[in-house]
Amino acid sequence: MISTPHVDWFALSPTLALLGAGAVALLGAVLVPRRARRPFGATVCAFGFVGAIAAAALVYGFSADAHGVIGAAIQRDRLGALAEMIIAGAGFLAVWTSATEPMPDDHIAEYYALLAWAGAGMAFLTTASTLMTLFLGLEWFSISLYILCAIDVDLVGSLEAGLKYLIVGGFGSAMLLFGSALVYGATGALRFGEIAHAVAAQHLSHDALLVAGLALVIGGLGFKASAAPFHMWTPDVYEGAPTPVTAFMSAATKTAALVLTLRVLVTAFPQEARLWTLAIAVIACASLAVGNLAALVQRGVKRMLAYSSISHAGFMLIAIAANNALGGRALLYYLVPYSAMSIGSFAVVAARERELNAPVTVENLAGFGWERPLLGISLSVFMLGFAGFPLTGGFVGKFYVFAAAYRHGWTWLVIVGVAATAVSLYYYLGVVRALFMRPSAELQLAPVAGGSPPSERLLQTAVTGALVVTVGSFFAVQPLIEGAKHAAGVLF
C-alpha cells in the first residue's frame, strides 16, 4: 500500500480559491452568452481574489508556528500568507482595471481565468520549500502570463510581447532549473532546510558545484524580479502587453519573486551569505543604475514605468542583501505601497489610452490633471510615492530599506540608493509637471469600444483603492510593520 502525505487543505486555501475562480470563469466561455461573459468573468475572478485575501488572512492568523505541510513540499507560515495577501490584493485591483479594457469578447472569459490562475501560481510559489515546488510554481504562473501578454490580438505589440516574454522567460527558467540541478547534485537534497544542513554537515561552502548552482538560481530569480542585468525583457513586454496585464505583472510578479528569493537564500544558503549578500548588493546597484538612467530618456509612460520597476527591484534587493530581520520587514512593508502605486499608475495609463486610442506619452498627458482631477491627482501621488516623498508609503519603505543596509554596515549601499532616488526625481516630477503645469495638447480624443466610451467607474474605483493604500500605508506604518515583523520572524 502506497503511503501518501497528509494534505493540509487550509494551507492551500488561498491557492485553491483562485484555482476554483479560474475554473468557473473558464466555464463561462462555454455556458454564458457572449455579451455576459465579460461581467461574469470579472465578477468571478474578483470574488476569487477576495476569497484568496480572506483565506490568506486566516492562514496568517492561525500559523504562528511555521511548519512544512504536504511532505514539507510547501511551508505554512506567516511569510507566505502575507505575500499571498499582497498578490491577491494586486490581482483584485487588476480585475477592476481590466473590466472596461477594450479587448475583443472572443477570449474574455479565458482572460479572467488565466488572471486567476497566474495569481494561484504566485501564491503557491511564495510558500514553496523545495527546489521542485519552486520550479513548479514558477512555471505555473509564467505560462499563464505568457498567454495573457499575447491574448489581445487586436493590440499592436501584444503578440510580440508574449513571444519575447516566452523566449526570455524560458531562458530564465532554464537557468533556474540548471542551478537547482547543480545544487541538488552537490548536496543530494531538495528541501531548503536540508540543503543548508547538508552544506554544514559536509563542509560544502567552497564547493564549486554548489556555488555555480547558487549563482544560476540567483540569475533565474533575477529574471522574474526584473532586476538588472536580467531585465532585458521588461521594457518591451510592459509596453506591448495589455495595460491591465502589465499592472498585474509589475506588482504581483515582483512580490512573488522577491519573497521567494528572500526565503531561498536565507533558508537554503545561510553558510554562503558572504557570497550572495554581495552578489545581491551588486545586482541592486546595477538595477538602480540601469532603471533610473534609462528612464530619464523615455517619453512613453509605460516604458518609463517599466524602467522604474527595474529601479524599485534594486531598492527591494537592498533589503534582501542586508540579510537581517530589519531587511525582511523592510521588503515586506515596501511591497505593499509599491504594489498599490504600480497598479494605480498603470490603471491611469489605461484610462488615458482609452481616451486617445494611442500610446500614452509624457507629451499627451499635458493637462490631464485638470481634465480628470481624480486620475490626475492620483497619478501625481503615485509618482511622488515612487520618488519616496513623505505622506506616501514609498517614503517609509525606502527609509526602512536604507536603515536595514546601514545596520548591515553597508553605508556605501545607502549612498547609492539615495543618489538613485535623486536621479529619479527628474522623470517622476516630469510626469507631475505634464499633468498640471503644461497646457493641454491639441489632441483628438478617439472613441473606443464601438463608438461610445466605456464606463470608467470600475477603473476609478481601482485607482481610488490604490491611492488609499499608497497614502494609508504612510499613516498605518505601525500595524503594517508589526505584520511584516511577524512574517519576517519566520526566517530571522
Contents of the next structure:
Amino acid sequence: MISTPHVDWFALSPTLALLGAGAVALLGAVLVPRRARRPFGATVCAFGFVGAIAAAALVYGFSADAHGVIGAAIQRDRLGALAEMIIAGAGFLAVWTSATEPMPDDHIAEYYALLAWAGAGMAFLTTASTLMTLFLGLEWFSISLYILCAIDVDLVGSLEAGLKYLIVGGFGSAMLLFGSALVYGATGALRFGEIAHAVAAQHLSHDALLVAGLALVIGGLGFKASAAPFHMWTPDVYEGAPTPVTAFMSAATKTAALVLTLRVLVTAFPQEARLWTLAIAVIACASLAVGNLAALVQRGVKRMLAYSSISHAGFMLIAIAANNALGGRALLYYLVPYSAMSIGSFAVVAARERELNAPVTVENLAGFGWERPLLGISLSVFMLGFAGFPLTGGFVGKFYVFAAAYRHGWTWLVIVGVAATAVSLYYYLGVVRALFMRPSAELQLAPVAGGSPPSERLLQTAVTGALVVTVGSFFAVQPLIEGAKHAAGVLF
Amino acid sequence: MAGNILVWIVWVVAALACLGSGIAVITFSNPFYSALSLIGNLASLAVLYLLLSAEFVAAAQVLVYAGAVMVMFLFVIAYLGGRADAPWAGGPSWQALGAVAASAALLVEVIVVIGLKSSGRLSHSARVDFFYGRPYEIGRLFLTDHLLAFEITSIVLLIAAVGGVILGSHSRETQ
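Having seen the form predicted alone, the form predicted in complex with its partner chain:
Full assembly next; the chain just shown is listed first.
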C-alpha cells in the first residue's frame, strides 16, 4: 500500500491561483470572440495576480513556523510568501503595461496565459526546497518566458530574442542540472536540508565533487539572475522582447532567481559558506563592473536598462554574499523598489515606443518630460531611484546592502559598490537630462498618429503604481523591513 | 574479476560512443545525420543506465526517446527539408576559440574532480537491493517522495506544448 504525502493546498495557493488564471485566459482563445479577447485575457490575468498576492499574504500570515510540505518538496515559509508577493505584484503591473501594447491579436489570449504561468513558475520556484523542484520550477518559468519573448513576430528582433534566450538559458539550465547531479552524487540527498546534513555527517565540506557541483549550481542560477559573466544574453533579449515582457522579466525573474539563490546557498551549503560567499562577491563585482561600464556607452534606452539590471543584480548579490540576517533583509527589501522601478521605467519606454513607433534612444527622449509630465517625472524618479537617491526606496536598499557587506567585514565590497553607484549616476542622470533639459525640436521625429500622442490610461496607471511603490518604499521602510526581517529570519 | 573487466569494457565503449555521438549531433551540417547520431547517443546512454542497474529507465529511454521522439524528429526534418546553414562558414573566430578553451578547462576540471580527487569514495559501488530500479519502486517514488515534482513535470510539458503551438502557427501565417 502506498501512502501518498499530505498535500498542503494552502501552501500552493499562490501558484495555483496563477495556474488557474492562465488556464482560464487560455480558454479565452477559443471561447471568447476575437474583439473581447484582449480585455478578457488582461482581466483574468490581473485577477490571477491579485489572487496570488492575497494568497501569498495569507500564507505569510499563517506560516510563522517554516516547514516543508508535500513530501518536503517545497517549503512553506515567509521567505517564499514574501517573494511570491513581490513577483505577483510585478506581474500585476506588467499586465497593466501590456494592456495597450500594439501586439497582433492572434495570440493575445495565449500571451496572458503564459504571463500568468510564468508568474506561477516563479512563485513555485521561490518555495522550492529540493534540487528537483528547483530545476522544474526554473524550467517552468523559463519555457514560458522563451515563448513570451518570441511571441510578437511582427516586432523586429522578437523571434531572435526568444531563440537567443532559449539557447543561452538552456545552457544555463544544463549547467544547473549537471551541478545538481554532482551534488547529489557527493551527498546522496536532494532536499536542501538533507544535503547540509549529509555534508556535516560525512565530513564532505571541501569535497571536490561537492564543490564542483556547487560552482555549477551558482553558475546556472547566475544565468537566470543575469549576473556577469553569465549576462551576455541580457541586452539582446531585453531589447528584442516586447517591452512589457522585458519589464516583467527584469523584475520578477530576478526576484525569483535571487531569492532562490539565497535559499539554496544558505540552507544546502552552510559548510561551504567561506567558498560561496567569496564566489558570489566576485560575481557581484563583475556584474557591477560590466553592467555599469557597458551602460555608459549605450544609446538605446532598453539596452541601457538591461545593463543597469545587470549592475543591480550585482548590488543584490552583495546582500547574498554577506550571508547574514542583515543581508537577507537587504535583499528582500531591495527587491521591492527595484521591481517597481524596473517595471515602471520599461513601461515608460513602452509608451514612448508606441508614440514614435521606433526604438527609444536617449536622443529621442528629448523633451518627453515636458510633453508627458506624468511619465517624464515618473521616469526621472525611477532613474534617481536606480542611482540610489534619497526619497526613493533605492536609497534605503543600497544603504542596507552596504550595511550588510560591512557587517560581514567586507569593506572592499562596499567601496566597489559605492564606486559603481558613482559611475551609474552618469547614465541615469543622462536620461533625466534628455527628458527635461533638451528641446524636442532637436528631434526630427513626430508622433506616428500625428496630433496629440495616444492617451493610455492603463499604462499610466501602471506607471503611477510603480511610482507609488518606489517612493512609498522610502517612507514605509519600517513595515517593509519588518516583513523582510521575518522572511529572512527563516534562514538565519 | 572477469565480470568487472567486462563491465569496464562495456562502460568505456558506451561512454566513448555517448561522447562521440554527442559531438556528431552538433557537428553534422545535415540535420538528418544529426538526428541519426542522436539515436546513437540515446542508445549508448541506455547502456550506461543498464550498467547502473536501472533497467526500467534504460528500456523507457529506448522506447520513448530513441523510438517515439526520434520518429517525430525525423518527420519534422522530412517536412522542413534537410537544408541548413554550414556551421563553420565564417572560419574560426576568437569566440569559437574561447568557447573551445573554456570547455576544455571545464573538461579538465571534471576529470580532475571525478577521476582524481574523489577516487576514494567513488571506487566502491553503492549497495543496491533487489527492488532498486524496478518499475514498482519508481512508481512508488513518483507517488510519494517526488509527487509534486512528478505533477509539476506535466505542467512544464503542457506549457511547452502550448508554446510549440503558438510558435508553429506563427510560421504558418508567414508562409
